[in-house]
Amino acid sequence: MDDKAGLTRREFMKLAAAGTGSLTLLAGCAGPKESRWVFLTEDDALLLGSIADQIVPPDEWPGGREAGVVTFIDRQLAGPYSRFQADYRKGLDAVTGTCLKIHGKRFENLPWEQQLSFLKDMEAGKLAGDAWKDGFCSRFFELLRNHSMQGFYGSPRHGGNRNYVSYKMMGLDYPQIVGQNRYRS
């Protein structure tokens, strides 16, 4: 290139590459926001957090939501519990649809007592509608309860029991996991 133009060919290529990289970065920033959930949607996570707090209510100790039950369930549904994915999709959609039909609000927006009453009806198999037929109502509640308890009382390495809350609540030390290092002196 000519010195009068002010740029060498090499400098021009550097600027062109930097400009292309900047445009690519900006396009990525403007795209859809990454979800922190692996299987669940944001709406699913809000709903599941409210259900987890009903199953393990907060008091002087954190409840299910704060203890990471939703994170535990999300991770497990993307892995070892993948066989329950269809049940969770169907069940969470049914909870939302039934609450909107009965109360005109999503489950997570209902007052505490209405949430509790809804879950009691679910457990007893008393919810009506196509989604709840053939005992799915009580089976889904049992699944939610079992997974919430596993997330609250299980090992924090699986995403639940954040900050060892259930161990502290019960006055237990964190159980040491003996692994490869057990043979070291």
Contents of the next structure:
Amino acid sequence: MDDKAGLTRREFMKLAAAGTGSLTLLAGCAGPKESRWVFLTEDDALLLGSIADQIVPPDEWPGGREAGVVTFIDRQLAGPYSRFQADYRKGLDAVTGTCLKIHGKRFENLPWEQQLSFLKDMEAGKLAGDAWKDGFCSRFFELLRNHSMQGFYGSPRHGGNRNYVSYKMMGLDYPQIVGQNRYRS
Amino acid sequence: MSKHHVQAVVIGAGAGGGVVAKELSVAGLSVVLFERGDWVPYDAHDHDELISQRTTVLGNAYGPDDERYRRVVVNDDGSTSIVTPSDGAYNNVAACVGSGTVSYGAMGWRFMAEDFRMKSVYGQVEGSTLEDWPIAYEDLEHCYEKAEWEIGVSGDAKLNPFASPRKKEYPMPPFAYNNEARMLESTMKRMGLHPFPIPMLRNSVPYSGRPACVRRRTCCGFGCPLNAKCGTHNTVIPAALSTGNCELRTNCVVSELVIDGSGRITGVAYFDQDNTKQLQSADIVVIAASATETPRLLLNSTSKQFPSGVGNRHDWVGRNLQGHAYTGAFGLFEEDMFDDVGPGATIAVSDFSHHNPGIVGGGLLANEFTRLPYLFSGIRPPGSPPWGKAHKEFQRRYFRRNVQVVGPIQEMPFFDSRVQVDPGVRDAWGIPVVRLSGHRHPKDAEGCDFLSRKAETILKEAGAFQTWRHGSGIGLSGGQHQAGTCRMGNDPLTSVTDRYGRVHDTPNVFVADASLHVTNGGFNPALTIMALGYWVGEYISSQWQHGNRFT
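Now that we've seen the form predicted alone, could you pull up the form predicted in complex with the partner chain?
In what comes next, the whole complex appears, and the chain from above leads the way.
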């Protein structure tokens, strides 16, 4: 669970315990319509989760989606990456539009191998369509690649790398306990 | 609020300015030390790799910020781009008390005697403004020693046969090698090279009231969580403040020198922490704002006497911008090399610093600082996939099984690689910004090719089953090792300051940072900048005590 959701839940529990929690609040929290996202739509998040899993695929270790890459990107787009908001709006819509046109399905509903070859075409700048012109195709892929890597390998404080999963995968203890680690075989 | 007149103003609380402020205030001068940034403790950003000095994707941990600062970069085709500090093209130097010395890797190198007499040793290099310094290594030797003892360096000078002579040992013993350095040591010795522990501006033992390093992993790009790394922020600046003679003004941005009707510099104009314009008068002005910001300040200070900027009568301010082309090789190994013992970089050779056939200068080679996982996601052999299943497997398999041997190439100064002020673009305070243009000298690529081949040979000899080299390209060089833009010299026609850092045209304006470097050595420059701080500070204070008021 990311920090933000945790805080919300704690706030809710506190309110509930104090007897100020109302049925409205309860309904609000449990309601399916409440967005977990600051910038993204639910559809965006589904799509981005599938892309993040292609960029850092799940294997014996969690993939990009499970590690919180979508939360990372969502939060940065509402913060230091606000300069990329227009690129994401345009790019994610273009992925969906192009997939529907080629395959008749949304990206997240494509089989793994079709997703993979779609992203390879995108990386190579080979997707057709007005939205992809002027280098946007490979440039947007580069953003997705870099931001996914940052979400997976960066600090959990930004919403990604949940439970230091990438650190653990690479054999980096966290928290680092200097001294004791040395005595491990 | 009125500002009392002081005897000296120092602009920039980094490697050079921090030292000068201490030297002057200890000598009894009243000093105001200006810093555009603030104090930044480790806890402000913790071990957050995405906001560190090495990875600035989510911002600059140690400043400056992307909101108020910008620069203009002239592209190869002549077009211009506006860049912000977290963009590499900005060529940022940290903006905080201590500047780069808070988050640096903290290698504490002395330059070699040859580095001060490059033209005499190697002759004229076509297309380059290569020149000897007006001071020799021997002149600066006692200043290096002061820097090593007052700020603190760990090392063992006896093990480097190429180092220039020194009078005194380092104050602290060297750092023990980490695992990969032990492996490299035997390899290098087998090859007839002369490995030794990297001199480090870090406490290998408790020193100066601060603890010894416990060798965590956030050693380069971060402040030290233990305060075991030695910078100006935790040594000379507190010493300056404790004299009672020095006032540190943080979050203050100096915009220009104040010039009176007769052409004398009477102080500085600056924006205080509330962005209100203020004046501070002083007898002496010392500029130590970095090799990009120091020339900017001089160029932005114009008057009838100085129509193209203070010190710029002969168009040398901002010229010869140089840094370090970093070059070396990576090697992949079958077994673990990484042992998570910071700072990671512990071993070096200086065999290739000078006297290499066909190469002007050269560079040191060392193993690399501990890298955190995101930084490693950009490292892989040429042609291997940058994402997907294979990339993740590579990360997992080789994060602990790669070794990088790398070093800085001494660059050839290039007149047209330069800092100007942009005619149109201004920062948040309305001050014209730095405009960067130019590229590296072609000789630098030869140096990179030479040094990276040496690095690759070492890794192969060490048993790497796969190796690849990397260089630095030919683009504009500056970065955190930026230097050269207000070079010192004996001839006012071809330099900006005299041998003591005094700007030729003006009796009371000094420069005390890497802008003074005539050449930038094949070594990390921090200790040399500190030594120059002592050199300039010592000159001013001894003159002052002899009654010279620099009028």
